[in-house]
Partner chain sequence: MRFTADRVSGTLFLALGLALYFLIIPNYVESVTDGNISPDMMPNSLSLILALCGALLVFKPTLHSTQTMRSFAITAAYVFILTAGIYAMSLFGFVYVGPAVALAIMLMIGERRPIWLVAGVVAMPALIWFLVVQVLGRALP
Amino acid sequence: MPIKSKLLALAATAMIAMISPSLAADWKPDGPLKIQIGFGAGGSTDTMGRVLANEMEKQTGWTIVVENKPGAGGVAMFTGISQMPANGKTIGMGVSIPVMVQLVQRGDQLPFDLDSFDYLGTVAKAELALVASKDAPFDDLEGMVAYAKEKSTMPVAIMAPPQILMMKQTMKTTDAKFDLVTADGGAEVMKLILGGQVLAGFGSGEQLPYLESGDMKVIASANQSRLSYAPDAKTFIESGVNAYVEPVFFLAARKGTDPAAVAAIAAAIDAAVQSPAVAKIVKNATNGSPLNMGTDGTRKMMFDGLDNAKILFAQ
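This sequence as a structure, only the one chain, the form predicted on its own:
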């Protein structure tokens, strides 16, 4: 990041920090506040975003409209946000890792970079799992690789670029072949698994009801550490594949948004994240607790994560 850009970013952060609580409280959207979600309806990001929006609306009295804008793991939605007027009327909710990977792989082709946004906060950090139907003829990643080799290939559902990279790294490391089937969000991944169109796929929380009912099983943790709800399932790294992701659900607005608007929206997000309703949906979606890193923490998470993605996912 150029020194000039860093200085501008620090100056903007300092301006936001100096906004008094009363000034932030005085700001309200000029009409409905749109929250665009970078994934399809029914998935983890969508369900958390809708509950968050509902809590923000109840607590602030604002009118909040939720729109689904799926495509390229949230990149399509953030592309639109980056080209909108910075008027505080539209914010985006996405997941960190897909955006970082796209910036690493084709950042010169995208109309935005991480400096294109004012960061508003986070909702949660996801645990990403590779899951399969209960009847799948394997129970772990090593078994899945062996099965794919035996059958020459096998279908795996993915919903975002990082999962493609993880499976490519798995193929590169093991010489197994996998047919990657792109799904429009985690809910569709679950449908593909249950319908038998694929044998395995990735879930960031959508799989939890099916694990509880016994209809699915965990094959591997895609995080750096084992899953809190499946501690016996090894990570990709433990299975010999040097790949992992740590997805964080975050919100951002177009860079240059009125600092009073940034402060007010960030405060509304923070209050909503602390509500019992958001705690419940985060628990249901990720089996974890809400996590708001705030404006500065979210920005740091994104920039630090991009540096890490350059090392992990540049292929």
Contents of the next structure:
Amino acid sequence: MPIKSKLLALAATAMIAMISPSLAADWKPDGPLKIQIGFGAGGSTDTMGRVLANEMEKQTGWTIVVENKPGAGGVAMFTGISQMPANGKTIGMGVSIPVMVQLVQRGDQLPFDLDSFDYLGTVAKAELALVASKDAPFDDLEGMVAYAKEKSTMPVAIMAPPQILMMKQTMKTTDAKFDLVTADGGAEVMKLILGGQVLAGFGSGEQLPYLESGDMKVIASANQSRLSYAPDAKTFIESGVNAYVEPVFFLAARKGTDPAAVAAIAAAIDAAVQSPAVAKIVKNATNGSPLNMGTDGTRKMMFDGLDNAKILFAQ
Amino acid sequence: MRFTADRVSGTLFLALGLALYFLIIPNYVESVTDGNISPDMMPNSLSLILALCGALLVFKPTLHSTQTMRSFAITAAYVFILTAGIYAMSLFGFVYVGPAVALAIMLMIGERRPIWLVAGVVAMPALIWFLVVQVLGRALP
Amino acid sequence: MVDLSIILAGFSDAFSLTNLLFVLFGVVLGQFVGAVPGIGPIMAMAIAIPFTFALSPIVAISFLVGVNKGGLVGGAVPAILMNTPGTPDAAATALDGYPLAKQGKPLKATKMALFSSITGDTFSDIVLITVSAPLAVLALKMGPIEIAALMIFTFSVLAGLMGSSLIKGLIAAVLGLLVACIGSDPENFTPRLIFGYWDLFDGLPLPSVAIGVLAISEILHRMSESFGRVRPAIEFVESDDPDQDRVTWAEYWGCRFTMLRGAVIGTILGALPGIGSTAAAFMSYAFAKASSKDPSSFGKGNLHGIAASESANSAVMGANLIPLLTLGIPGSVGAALIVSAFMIHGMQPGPLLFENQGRLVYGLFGAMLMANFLNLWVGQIGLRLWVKVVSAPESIIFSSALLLCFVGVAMATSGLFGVAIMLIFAVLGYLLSSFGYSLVIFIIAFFLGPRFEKSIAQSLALTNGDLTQAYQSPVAVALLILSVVSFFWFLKRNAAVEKEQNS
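Next up, the form predicted in complex with the partner chain. The previous block was the form predicted on its own.
Every chain and every other molecule in the complex is listed next, the one we just looked at coming first.
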């Protein structure tokens, strides 16, 4: 065990050396490093965050404390982070889309913008799919739109604001009418589809066992590109509706954090994201593979994403 | 205090219901253009029911009476200590403030025996610190 | 379906010595942590999960099952011994548990809670193990319209707890619902009444409100009464009667129908995601009281009251696993934590779980049964210990309980912000109960409010804005009729009890 952890520490140090040769090599948190998770205990962000923290702790030997700060899909947590001193003691983990939606819709009420943070890296990308019961009389978005027009309206289960906006965009583009049934998370969407109360709804991973068992089928990918597990299903964009969301699990710290600290923490995150334990939990939670865009990549992803969200979601 | 307790609380709820309906809800609830149930539907109807029930209670109070004013005053003192404790914790942390709060409360209840005071002021906070920080690896407030 | 050999292999995995030790450890931890004021059973699970990272799947899940079940028993302890329930469902247990403890029978009260909790739990476990698949299909048929009707039925049952003044009961309920409006609205996700505090966007943190209103407000009352005089927190009455400290077989058997009804209510509500143990506990309590020959003895230490509440809220947890295992839908926060543990250990709850991981599922079932036995055994010892602890002077009990609530709520919510909310609600709860408003009704309304509004919004979306279409659902119609009937029946019962007491 000690040899293994030494090797890992060595690997982590090598990582740091690669990312920023001059800085960071000696930085370590003064006291415990706090990772705040913008969601409550028991969800996929929480679970991934805890496994990531556990892995970082094992690899670096730092003491890492994980806290849940739920509220508005991470907005409450990032509000808190943006008010803290930039001392490299507290970092936040959240999902990109909910933060962007609130910034677009009520940015004037928020005490932060994207420039308030130093970005540390990402853990994974969530794939968002529009799925339907296997008995639904349509197989793609065009078919669903035609069906809704035929029936004059059709209920669709959604679970978060971006999906409301995507469906509104669909209605605007196609003139079909959908009744949006707001569910409490992906699991409830699945329940509504399985129970026959709605024909279609959005899932960010909860649908996978049902796709495997054949109880459901993928109608469209709500991401920018097609889904890894259903390459035949077209995206909304390909189906003529110009809308997509790309939720990414990312980590950030307060702007102005010591660059050495940013580099060291980013390197620790990068090493942990590559571990088998994180790969396993990402696989279980999103059906995808771990993905770290690095500090600059994460920053770019957030700014580009916000520009896109402004176009899509500003009404 | 015969009859008056319910009249006092009824008046308060009447006022609260009206304040919510006319002042607070219009200012702190956003309106949306579409959807099936507007965000202010539920709070608005509840605040009206609250005001109505408050008014009814003023006219038809029960025989309920509250405890004495002295008892309210004592509670206010305890609440003051706890409030000050939370504020102080945000500045100095649980490790310093927790024992002080415990000491104040134990003294107010009337505890004077040193052994119990030591148990409540030193041993108990130390035990909490040990369990939370050392065993669970979490941070104290 | 599932091979017998897989079932046997699963059970034999569960009954290994390592597993036994971990379940035992889990039960002890759950009972202990669950009983600490301000921490409670859900927190016990959240604390335990990180410790399972290094364990093998079956051991990890068995351990968590132990913590969960231990927590159910532990949660009743502060409710009974100090009248400071940490969760809304335990508040129903306090209604009769605390009066009985005050009569000098704390051991009898806690033991009754232990026995009925395990009875209800075992009942729902057996339902889970034998008929979970068909039950899950039935649960799926309960759509938003049916759930909305069920919520209305639950509210009508609250009439059974209203006490003397209908207006004041109504005010308590409306106030609870109003407070529940704080946070994002259930359809459009707009921030509502959050006054710029984004931490409130997901609603007021339940632990802050529940512990503030139920536990701290009670401590404030008791501290103001005992100002300047130090007494033990609970008094033992010395007696030669050995039955005072135990539950006799006749007493247990006398509650069999109450417990059975509680277990059935808990199992049904537990199988429906999102209703939860609070509604089950109070519904069971209200029915036990209304169907009793002596309803006026409820609230004064009636064993049936404890049995009704504990059997129902414990049955919920086992039944929660029905939609969880078969459909992957967690029915409560506790269940969501179990899903997260499943994910960490590579299990995917859902339609293929029994096929792909049958051995692990039956291992889990084995662990559940084992945990029930251990719970009984550990509880017998643990309860004596707690009763001893609580017989310490009030000064140290109250100051320690307050510190623990501070720390526990800070850990369970967003730090001191959650603690400040707890104190605000403690003062509110203190004032409400001083002026004769039912805290229990307030807290149930607060707890059910968001789900109620959400299911109404969903029903509106499904019926195209025309709720009268609900007549097409026979279940919803039956529940609505039942609501009207039970509302007036409960009111009549209340009036009868009132009259009896006045004469």
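What you see is a predicted model, and the numbers here were worked out from it, not measured in a lab. Positions refer to the first chain, counted from 1. Between two forms, the rigid core is defined as the largest C-alpha subset superposing within 1.5 Å.
So, superposing on the core, is the move of Ser133 at the CA at least 2 angstroms between these two forms?
Yes; that C-alpha moves by at least 2 Å between these two forms.
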